[in-house]
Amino acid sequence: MGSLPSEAEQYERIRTTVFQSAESAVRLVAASIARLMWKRAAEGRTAVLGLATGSTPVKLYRELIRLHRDEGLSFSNVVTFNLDEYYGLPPHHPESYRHFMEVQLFDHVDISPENIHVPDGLISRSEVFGYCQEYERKILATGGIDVQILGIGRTGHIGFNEPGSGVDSRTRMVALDRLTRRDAARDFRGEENVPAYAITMGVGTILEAKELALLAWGESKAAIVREAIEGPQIDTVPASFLQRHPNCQCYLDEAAARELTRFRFPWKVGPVDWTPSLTRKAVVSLASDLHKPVLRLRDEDYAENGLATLILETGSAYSLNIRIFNELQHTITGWPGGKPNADDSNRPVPAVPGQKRVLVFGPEPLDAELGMAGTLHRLRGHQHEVTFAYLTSGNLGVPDNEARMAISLLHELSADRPMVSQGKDRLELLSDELEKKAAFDEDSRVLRQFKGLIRKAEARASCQVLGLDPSKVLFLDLPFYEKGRYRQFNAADEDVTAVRELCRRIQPHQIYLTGSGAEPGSVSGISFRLVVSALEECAGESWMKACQVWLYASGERPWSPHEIEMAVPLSPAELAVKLDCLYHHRSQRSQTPFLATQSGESWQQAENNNRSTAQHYDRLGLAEYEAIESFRCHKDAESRFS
């Protein structure tokens, strides 16, 4: 089973290493794979790799390509077997996993085509069973998989082994879970285009590999990662069966690891250094677990719940409760731009200057509105100069039926108001493309531009609801997005330059952004790193020294009060304004991955999150509000940008 877990890792049933970033993790994994390949080459033997698809392993494949290009790592002695493939997709389809592997790895290294094995998505239904048995025989004929790379889906699936997959399951055809299909909706431009079936290695097949490497990045994976690593082995979380493998290693970034006990409740696994932030986390957690207001916690509550050392260090529950209650109370402000002529010693935002220049970044249209539409409305109401910059057009998220409806509307308008011939010709070309376009075909450049116009029109309408100055609603259309597609983005210096020059032109007193805990290959994750890189290039400039950088919550989950450094309450009327703003993003109904929850559409999820935060504050004994939008100060801002 390898080395015993440390005290901090005592709840973890899979050996787990946590890295500051996904880049650090993949360097280690790639180096291990490279050592195996070099060793087998020296022995005149093949190295057999099990490969995964999706956004998670992309960085790993890029690092392997770098090792091939820069350090001479050869794939000539490598045999690969992929976990899965969508059923019904031809190999050349842009969303087929065969195509994915060619783009992400195979086309860039010296692997022999005959050594590549990806399930055939076009095998006839009557031949699937025999084909799957033959796939397993091929694996056995090579001596078995040496290293199997795995990601984990939000349903807990590995490969396409959805909940209900048994530990002894073999390579087979499976029906895809609704959540899995909704998570893939953007890649396929609509859930209706996502294949309903796939061919996948079974859990039992995966467990026969000599070594397993489970990778996970981003806070959206944190909850299911905890279940897989610390929970019981159950078929509703197929990844939990990895616990029984003698040589399984999990590699996480900090965001994906945040729900593990050693990070969520570090005081439960050993001695801790009671920093102010950890103390606040422990008190809020205790009050939440006991369903008590903070001020009603007793010494016995701390002692009986593993927090006796906290009381020993702070003196008494009474003094500690008051301190934490005041800290929580001071996060609440109705003045996100600062309250003029007020004592700001206990406020999250300074009072001076009274009217601030505010720069808000939205990765794609709708992201910022979900996180902070009410705050945007409040900032404008307080006469701050708000510039709202959409980093991308969002055209990849528009399904074909929305484009058809927009074209139909333009045709109707042109019947009464004849358009210029060029405009009519363009509409005809778009209509013709959509008519001939198969469900999975790539959009032409012109169609992508048209879909971008749809998103921009929706965004402008939502900004009008918030009272924003139309001249200060900007679309940067960053090249990484316009030139790429989901899971195949490549950010470059030109993207950073565009953001940097906007920051220098505005010279804001406040910046709002999101994506710090997002999967690094997502639009939010890439956008976050681009903005941070741009701000680093502005470090030392006078305006940057006085600028606060705030992170707004994504739509996936509400932050706990212990994480929040600025809480902006919304009245019932202000919440209604926010929802009205969100309704205008019509093309995004059921297109955003995190919407695949029990909570319904995007505005419902945002409303639930904001109400949940307000209710949590209320249960802790603070004032009762209708809803709250939450923010954290970017921790590195003061040290890195000043």
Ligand code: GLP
Second form
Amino acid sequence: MGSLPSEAEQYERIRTTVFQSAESAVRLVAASIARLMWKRAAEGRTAVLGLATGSTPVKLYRELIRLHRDEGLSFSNVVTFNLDEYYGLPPHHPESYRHFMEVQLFDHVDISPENIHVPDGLISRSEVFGYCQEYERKILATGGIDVQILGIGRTGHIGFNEPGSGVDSRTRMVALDRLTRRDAARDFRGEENVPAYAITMGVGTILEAKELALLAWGESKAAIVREAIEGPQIDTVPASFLQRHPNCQCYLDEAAARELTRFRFPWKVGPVDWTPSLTRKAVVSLASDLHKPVLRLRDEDYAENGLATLILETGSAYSLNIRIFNELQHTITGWPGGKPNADDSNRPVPAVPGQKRVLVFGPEPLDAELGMAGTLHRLRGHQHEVTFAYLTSGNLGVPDNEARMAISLLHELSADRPMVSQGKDRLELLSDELEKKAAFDEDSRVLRQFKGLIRKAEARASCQVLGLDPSKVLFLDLPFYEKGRYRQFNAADEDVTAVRELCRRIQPHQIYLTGSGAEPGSVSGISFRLVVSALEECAGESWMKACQVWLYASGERPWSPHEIEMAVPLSPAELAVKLDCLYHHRSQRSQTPFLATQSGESWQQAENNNRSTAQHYDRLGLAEYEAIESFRCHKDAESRFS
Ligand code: GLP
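Provide the structure of the form predicted in complex with the named molecule, given the form predicted on its own shown above.
Below, the chain from earlier opens the complete complex, with every other chain and molecule after it.
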């Protein structure tokens, strides 16, 4: 390590580099691992790698595989130790970490099987302690781990060291946190299928590696990443203990870094260029912190809260307050498609054309509804031509019991009514496939198709509530999703082509999409990128030049008013319509009612987000609405960190 942190990094206790994308970050990490491997090979020694699982390192492994294939990087001198394994899963289980590592890395490189170490999830309970000690002895016998790759769980775990894990903890058996199990529920097709225990290297074991590389992508990690990097070292956030390591480096994409002080409050870490967006951010956060409406902020409020330079540069609190108040006011519109025949100089959407072609993309069914069902309803009510394109079928998100119910219904129907009897064979095939598979098994092709139909039926019903024209509700069933599974999606040209051709056919005046801050390997992260690629290919076309591209908020967190460029208020009645629409996605309700009461169903979260945005506007001194859906321009979102 070496140089001291820069002024901007002064709050950070782990050396952190922020990259524009996960791809650029992993190229750097992979290159440094490759250098180590080449150096060791030249010396006739082994390189010992500590490996992690989860979505985060997937791109890193793909880059290592590329280096192996294209640049002759050999793994013949590599020994690996994985951090953890689910307890109770056999190695061939599709969700076991052993299987994950084989599919993601080992099967594609020339590593010797005897050099691979992944904790054994089937070790008998009485042997676990001795087994874990032996795992540590094996690490020591190799001379210790040279580089340990780490992801971070939303609980702040590294490996499976959940909150409560001490800094001296060693390799052992642990119980998984509720949030961790919930995050793994999709992989296991239901929270109830996620193992309750795991074997993991301890925090102390991890800290003994010579070098640590902590990776995190996507805004869902931003809050915990900040705690780990800037917070106190505390066992409620085990990743914070990485601060103790003399050679730990953190690699983030912009979305995962967004809560770090240098991005969240850049004026706290040094002089800043007071751009319009940064100014708005500072005023909104000052008003929010002081619980004051914008128009009541005084010069002293700015001066006493580290914003004296802002007042110096803008003259006075009085003029600044009015300017920001007006900016916020102008984001609010009940006319998301533009208000015909009105002065639009201070409106987010142009008045012309009065009737617009609108194209809304939903990564999976329910995503767009959570973000903008009220706005969709309004756009339709204002007679715009709305096309709603579901990019993927979402079949992986349907629990078996939903499929079972639908099959039972069809069985009854086919017993009574001969006209559907030709469908009977298919029905029996479905029934058989469903019943013969174990709870964790992957679904067959037919079963996935059937589950996709369930989601389509739900989606159609929910669109009906919004008054959308059924012929304009499209299901693209993009191949990347149909061919893949969670953590293993690979978008290709055919996906981009399908989106591009739809855009060209519709030539929309407005496009709505989501996912700019999502984890890059997630369905919404992949969907975002491929829509953006498709739009880039259309860049020169006349319709595209006039097209506004709006991002809607994901269900993850409410946006602060300073991030919002269009705020669409919902009346109590419109909020009720939105909820009615959301409820039709019944297969997506939590499968564990107990957990649902802890963290809320997705529709409750969307309702809370929309209400809390409205309350935030209200507290800033703007009008008081029941709920607000929020949007920002795609272009501006891109440059937020520049
Ligand atoms: C998992 C693993 C961790 C991983 C973390 C984050 O449960 N045990 O090693 O870092 O959770 O997972 P992801 O990368 O999918 O977000």
